[in-house]
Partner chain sequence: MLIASTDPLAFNLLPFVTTIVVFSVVAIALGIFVWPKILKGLDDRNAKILHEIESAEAARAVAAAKQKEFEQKLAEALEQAAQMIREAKSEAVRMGDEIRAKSEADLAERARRAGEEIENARRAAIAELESHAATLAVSIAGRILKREINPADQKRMIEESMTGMSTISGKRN
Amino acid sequence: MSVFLASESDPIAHIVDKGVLGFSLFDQPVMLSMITLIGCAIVLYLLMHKAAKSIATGPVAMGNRRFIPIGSFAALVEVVIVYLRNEMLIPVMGERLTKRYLSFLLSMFFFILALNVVGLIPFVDIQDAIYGLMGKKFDIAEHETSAIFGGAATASISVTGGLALVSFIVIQFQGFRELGVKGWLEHLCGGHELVHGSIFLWLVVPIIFVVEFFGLFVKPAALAIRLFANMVAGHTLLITLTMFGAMAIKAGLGTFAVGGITIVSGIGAILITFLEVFVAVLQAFIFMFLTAVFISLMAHEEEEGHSEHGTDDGHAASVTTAAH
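Atomic structure of the above chain by itself (the form predicted alone):
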């Protein structure tokens, strides 16, 4: 029960990814984040599949009602998708690239959001509390946990690094597909105009190439570190607040002092939780949006002209689609 009350002296111990007790693969421990990733992916697929069926247009006999999603969850998903597509992605990427990468970007957004939200729910502490009430005792090392699901997966740099690696592959795939090898190299050297421009401009080409080459890796690395740092900071603050009551008990304070500290810290933890929910959504959006920006940078320059008018065209396309 001490774990459930977060009475440990080190709040980081609740965040660090641990191996699941009794699970191993190729003589390597199965990390809790791995099971959480798979579990969230399965649940998210089932929820989105159900939402897609509820959003799908019904038979003509239903009249205008066939355009209305069935259920509040499906309606929420549709609103989020339409907003992200029309107001965020099309103005940045243009309709052509948005249509090509919309499924990937939305999958990344909802998947990261699901991982962030699961990290806010104390599944690990609840499982430890249940095991304690059942009288189960485990010989657990510091790097192990008896929980089989939960934890802050996005507070693990290996998880955020893996997500960033996927973004990196898609970004470079877009670059080679859109520009070709020659165009990709010219992009790293500052663009076609600079490479084929005045001979005096060639002096800056090596500098630009070095900056752009390292930028290929810095951009996805920044995505991974930003998501990782925000999740670790938020969870550490939340866990620290919940520790104050147990720390007051250990310090031998009076009943009124312990009660007062517990109430104040509990209220603070609730307020921080609301802030963490906002951060969870925001970080999922930032990861997706910056990935979209990096993909659009690998498009032909004329795509920028389409992006400037993408919002109006996107609205017209969505209205036309809905009308039909």
Contents of the next structure:
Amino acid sequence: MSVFLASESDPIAHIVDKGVLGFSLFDQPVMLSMITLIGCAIVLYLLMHKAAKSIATGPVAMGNRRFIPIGSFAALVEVVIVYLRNEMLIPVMGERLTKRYLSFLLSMFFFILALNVVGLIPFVDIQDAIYGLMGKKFDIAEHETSAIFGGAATASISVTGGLALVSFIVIQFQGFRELGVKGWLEHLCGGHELVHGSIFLWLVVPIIFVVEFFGLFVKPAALAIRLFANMVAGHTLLITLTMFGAMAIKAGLGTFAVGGITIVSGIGAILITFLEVFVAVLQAFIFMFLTAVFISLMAHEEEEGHSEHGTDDGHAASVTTAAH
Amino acid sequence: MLIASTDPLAFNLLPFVTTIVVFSVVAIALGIFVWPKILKGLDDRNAKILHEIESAEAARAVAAAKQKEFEQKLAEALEQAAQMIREAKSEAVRMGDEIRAKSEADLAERARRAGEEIENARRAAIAELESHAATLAVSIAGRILKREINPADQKRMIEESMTGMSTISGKRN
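Form predicted together with its partner chain structure, per the form predicted alone context:
Everything in the complex follows now, all chains and molecules, and the chain you saw is the first one.
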């Protein structure tokens, strides 16, 4: 059964994570997103390893050419890394924190980007076509699929929640490491000045504590929901556009009508795909950048000052607002 | 076996844990084997570019100093050449003046000598002329007087004539 025809009446059913037929772990179905996660991780590592070999300084025998990256992919990776480090992270986090967390933040950015981009490639449909060419039956139901790779992993709240939990752990690790338990609690109560200030200021401390305490969990939850919602929305739109043709066939329209609807919706789907590529990059960046902002907020006061005043017109705050 | 939910918001523990584990593993692997290489490559290139820029600036400073030194030497050479030309001209003028003065002095000396010689010749000619004239006058006078003039008279008369002629010629001069 065709992938589109199977889900033609419910685009969400096409996007939602499904179990892989015949695979289970701890008495639970192995989800397609899990295999996609592992596949993306392996491909990402191999690609980045190749890029690293190209970017790394070569042997002295190469002369000055040893400093030049080899290949356009390595050059692209280098441009992205240099931009993120020099233009985004250092102005927000400062040199010290950027050096400490750059590896983690780059890994997060490229991992989410890889998952987002893989989600845009119709691997499930390709497998459907391959099954068809091989004369095999490709099953796709509400809960399970014959596909073994593909799908939009970041359109699953379980996946984005896992990523957000990692961010949460790193943010709190930074808080305890920099501020200590006492400083961390003071941070939750509004900061050192408020806690050690006038007794009347203590009236607002409980309110601030409640807000800040919930903020600890709301911030990573917002990261997870933002990424998940953007991916679901984009893929729903894309799937809806691509299913118009199948819907027209099922509705029994004439050849001319079906062809016209298919062409128009196909052009729309192509345009939306370009938008989705941009969204894929943007959401990966926002997830990584907001994590960096939250990490920098857990630094000492003077470094917080750096993060607030070191950027032009509260760049971090504007990006945060835009992301919301 | 449990079945997967069709609700996109449904939470599934297995993908959640898998995400954490897979991301942690890939982040650690990338953090150990990939990012350090890339960042070192970038830092090496930055250091190389900075070194090249500093070297270029140092070379430019040396070149500027050399150029300044060269220009200073050139200016000194030009000044020295001008000084030499001025001295040569001055020397030429001095030598010209000296040669001219020497020539003029030589000419004046020669003129003086020529004048003296002319004067001497004139005097000799006048003396000779006076002598001939006296002799002729005495001879003429003897003939007129028809008498014999002895040598002593002749000598006395010549001397008297000569004295008289010298007086006349002195008056002429």
